[in-house]
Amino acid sequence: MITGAEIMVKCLESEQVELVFGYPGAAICPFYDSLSQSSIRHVLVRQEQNAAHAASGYARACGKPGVCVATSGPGATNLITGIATAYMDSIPLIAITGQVNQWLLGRDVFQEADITGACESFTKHSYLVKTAADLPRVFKEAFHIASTGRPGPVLIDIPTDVQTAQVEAFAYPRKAEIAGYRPRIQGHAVQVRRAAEAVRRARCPLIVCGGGVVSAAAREELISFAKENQIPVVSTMMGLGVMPMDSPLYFGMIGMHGHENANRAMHAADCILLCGARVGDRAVGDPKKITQTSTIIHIDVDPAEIGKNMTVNIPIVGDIRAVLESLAKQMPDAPDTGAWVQRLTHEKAESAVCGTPEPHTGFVEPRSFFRSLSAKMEENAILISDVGQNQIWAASSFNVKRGRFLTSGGLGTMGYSLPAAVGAKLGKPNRQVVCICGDGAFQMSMCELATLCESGAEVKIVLMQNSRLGMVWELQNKQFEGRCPATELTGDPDYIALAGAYGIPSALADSNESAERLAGQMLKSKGPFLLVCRVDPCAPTL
């Protein structure tokens, strides 16, 4: 005989699960108990959210699920933020959540809520299990709705009652079999051709690059025909890191917050390539007027995404890495992008003049040293900054080469960087993770500095400390005549004092001189380190 909780324990194993992120409760104790007789790995976080955003930052470091774990009401609602954060930005995540007996579902008893209910528009799909025997059936097939198709977040709640039943054997299936689901990985042929030839007759086309180049694996892909057919690429920001960004074919981030040139090449286009990118306001303002002097292919895996935020002439539904490779096929000519591609070269060197900011005595200038920062990491580093002007500044300036960059881009969630650089920095303990963030994002999950020493990941934080919600700030600032209530960030603690009652190393740089020396001390350190960077509280987001 074997109980639920055992089995969900050997579901976990034959998924080859090594780490899960979690904070247990009285609902969760049957399985807590069985997955301490595993090797599976258990990190304890000190808020549910930040065990969803662990397992997010571990999921877009490895490229496979990760699982979270809560208990029942609380647990399971502190969840949602960190779900949804996934959901947005196409993660695959395992969510486990314990829920009462369930004789006393629906009587309002003590910790009991619906969780599969609240999480509905935003999971790919919740399960409540109703029997152990179930069990095997129902992670089996969550592992692959999460992980294919357009990834993202599946719930999976379940009562005590089912955690302790017994069943006879265990056996878990070999595949998933699931009745109507059924993600479309080649392209329509058809439309594969008619993409072709108008990429072939275009004179200024341009590729988009999204979030989903990522998630379909399809980063050499794109390089490859980008670079085989001379086409330029600018990104999104959930495409950052995709092409390089010391490419020649790379123009920069678009949208509100991205580069000029950039956004003035996506108007200039006669023919745009959108690959696994929504588009949506951030990204492009007022698409009509782009699809009124450009051709759109769109390219997706999530039919509902395609024409959703614009106007589409040839729609492609697909696995991204499977309909580059079509479409690459169908190219044997390139289009003549010689006059395009210089025009838009000679654009960015003069943006690059344009834009270089002035330094601020007694302050750290940050898009300054967001450059300098990426010259001294490692080629295969991971960065990941949290929300708000950090965020735009680390985009905008930060070189990623052949590493990654993540942040919270759909949902736009702070206190999003620390707990995710964690869960990446346990999943790939052989690569540098630094880790952006400012003051108030930071407090919003600095109790996981207790996540990152228990665990022994080692995190390099950089604090951008302005002493106020800079980027809300700045909005209150220009469009409420300059009244700016409840952004001011007093009572702060003395961050470096905190690191210190952590045993965490610290140091404070108030130059972009002596930031740039202490990055470097960071970088060489053993173990976590803080590093605060006094930025200017009057510092512009561009």
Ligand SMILES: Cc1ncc(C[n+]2csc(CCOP(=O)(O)OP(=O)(O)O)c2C)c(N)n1
The other form holds:
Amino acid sequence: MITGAEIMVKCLESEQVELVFGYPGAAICPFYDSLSQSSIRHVLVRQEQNAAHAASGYARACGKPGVCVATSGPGATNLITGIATAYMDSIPLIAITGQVNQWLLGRDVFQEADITGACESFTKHSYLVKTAADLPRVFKEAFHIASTGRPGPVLIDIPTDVQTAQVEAFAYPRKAEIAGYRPRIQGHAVQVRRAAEAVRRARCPLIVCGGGVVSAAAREELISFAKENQIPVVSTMMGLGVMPMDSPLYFGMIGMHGHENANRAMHAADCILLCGARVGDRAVGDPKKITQTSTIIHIDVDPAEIGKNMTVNIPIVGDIRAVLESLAKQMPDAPDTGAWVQRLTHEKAESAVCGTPEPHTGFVEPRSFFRSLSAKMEENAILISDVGQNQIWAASSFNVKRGRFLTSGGLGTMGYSLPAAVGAKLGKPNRQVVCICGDGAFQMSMCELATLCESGAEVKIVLMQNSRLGMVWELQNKQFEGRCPATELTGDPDYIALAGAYGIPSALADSNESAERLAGQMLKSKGPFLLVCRVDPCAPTL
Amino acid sequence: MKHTLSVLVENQPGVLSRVANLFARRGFNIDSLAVGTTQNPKISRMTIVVDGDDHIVEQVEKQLNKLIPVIKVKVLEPEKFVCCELMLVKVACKSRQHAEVLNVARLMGADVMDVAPASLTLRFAGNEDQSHTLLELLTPYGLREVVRAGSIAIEKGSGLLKNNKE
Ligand SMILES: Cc1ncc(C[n+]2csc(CCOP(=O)(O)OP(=O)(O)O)c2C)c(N)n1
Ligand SMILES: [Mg+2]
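Could the form predicted together with the named molecule be given as well, to go with the form predicted alone?
Below is the entire complex, every chain and molecule, led by the chain shown above.
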């Protein structure tokens, strides 16, 4: 005989899970007991939301589902923001929650929360498991659903009595059989041919690289397609880092906070190849304007994304990697894009000149600092930015070559960076992991400094201290006649002393010179590090 | 513009709430929704009538398809399907008016389910227009209660809603 809890652990083992992030409580105790008997490592976070963020960082760094665990009621509801964050960025996540005993369900007993109901809109799918015998099938399906097609979070809610129930034996299914779930891999041959023809005919073709390219692990295919056919590439925030930023075919980030030359390229192109980009409002302000002058080819594994926000001429549903491969085969000769590339190169050079602000005394100028920081970092480093001005500066100034740029793009969840960095570092211990965070967001997740110390994750934190919720302040200042309520951070701690309290080495920079020097020290040091950069509270992003 | 969709779903708890939630969250307007099991007890069939333009209906179809327990979605082509809705009506009428009301029922093809001194209860199955006509004819007597089930639809001819897996 074997218990439900033991089955849960065996399921995780069958999925080659090595690491889970979580926080215990009564309703999930049987599982924790079994977990402690296994070789799977558990990392104790300090708040459940951060277990989901850490699992997300792990998933993105490793390219496989991250697992987070919480107890019923408040533990489960604390997970919600993390689950929703993963959903919006299509991150494969398995969230396991304990639930009250089945016979008490629906009676509002202690720590009961309808978590599958609450998460309905933020999960790719969810399960409330009613018998322990279902656990292997549910886990198999959950991992399959989370990691295939358009990835996303799957929630498994397991009542305590299901965890303690006895079952004859454990057998893990070899395949998930789900009647209504068959993600498409290959693009429709006719559409691929039409797309190839449109690209070949185009004089000013442009590739828009979105987060879907990262999800599909189609980096190599995208780079080689762009190179072979000499097609310029722009990126959304979620697609940053796919195209090496020093490539002569890369022309920056589009969107409200993107590079002006990249946005201009969008309007000047006559054929746009959207790759795994969902045309969100922050990336493309006025889709109608663009569709008027350009043939739109949209490749996405999720058919619902195609035509949702932008009218599309040639839709291709399929895995981006497979589609780009078949598209490449249909391109015997490259289009003649010499003049177009030259024009974009010229415009990029021009906008670089006028885009460098003056540093002020007593402060670190973020954009130029990030440029020099990225030059100091290892080529394949993982950079994780939080949300706010710091994110915009990082996204627009960081030079990602073979590394990664991770951020909460879809939901814009403050506090994401630190726990996600812990997850990424534990998943990829040999890669340099740097976290860029605002002082507001840092205070949302600074309890995770303890997780950092406990887990030994060697995360380097760059804290951009402008003593305000800079991004909101900037918006208020522009749109509300200079009235900026609730954005001053006056009760802040001494961050250097705080780091000291955790035993984390730290340093304070108040000029670009000192920041660069200290960043060098930080990157060379062993263990975690906190670099606090004083930033002009009035430094703009727009 | 109204569109009728036939949807095959796995017959498991929570499916209806997932579908209903999807409509609420994405701001789609449901006119009616009817659900029941099919010849295969593991599969239920929903008939959903949606109000919206072609773009909305395309999104409804695609978003429904994203739900894991949804097996098949088909937007039925206008004129290529038959549909009917079920209605129960309690009409206020004195015994001396019974004959008149019964006559209306007979003309419209409604069945009498219950006869009481001050009311008659009718059952009617037909399309929306016919239901509407019947209600208009009965209004002068006094409609005490009207209960309507959503429209159910099936394709004309040999057209079938196939479950790809079978
Ligand atoms: C959880 C959450 N709450 C509120 C917001 C709204 N918001 C967006 S940016 C921002 C300010 C962030 O301040 P800080 O972390 O100091 O970064 P800065 O903009 O100053 O670089 C706020 C409050 C959000 N994105 N997430
Ligand atoms: Mg700030």
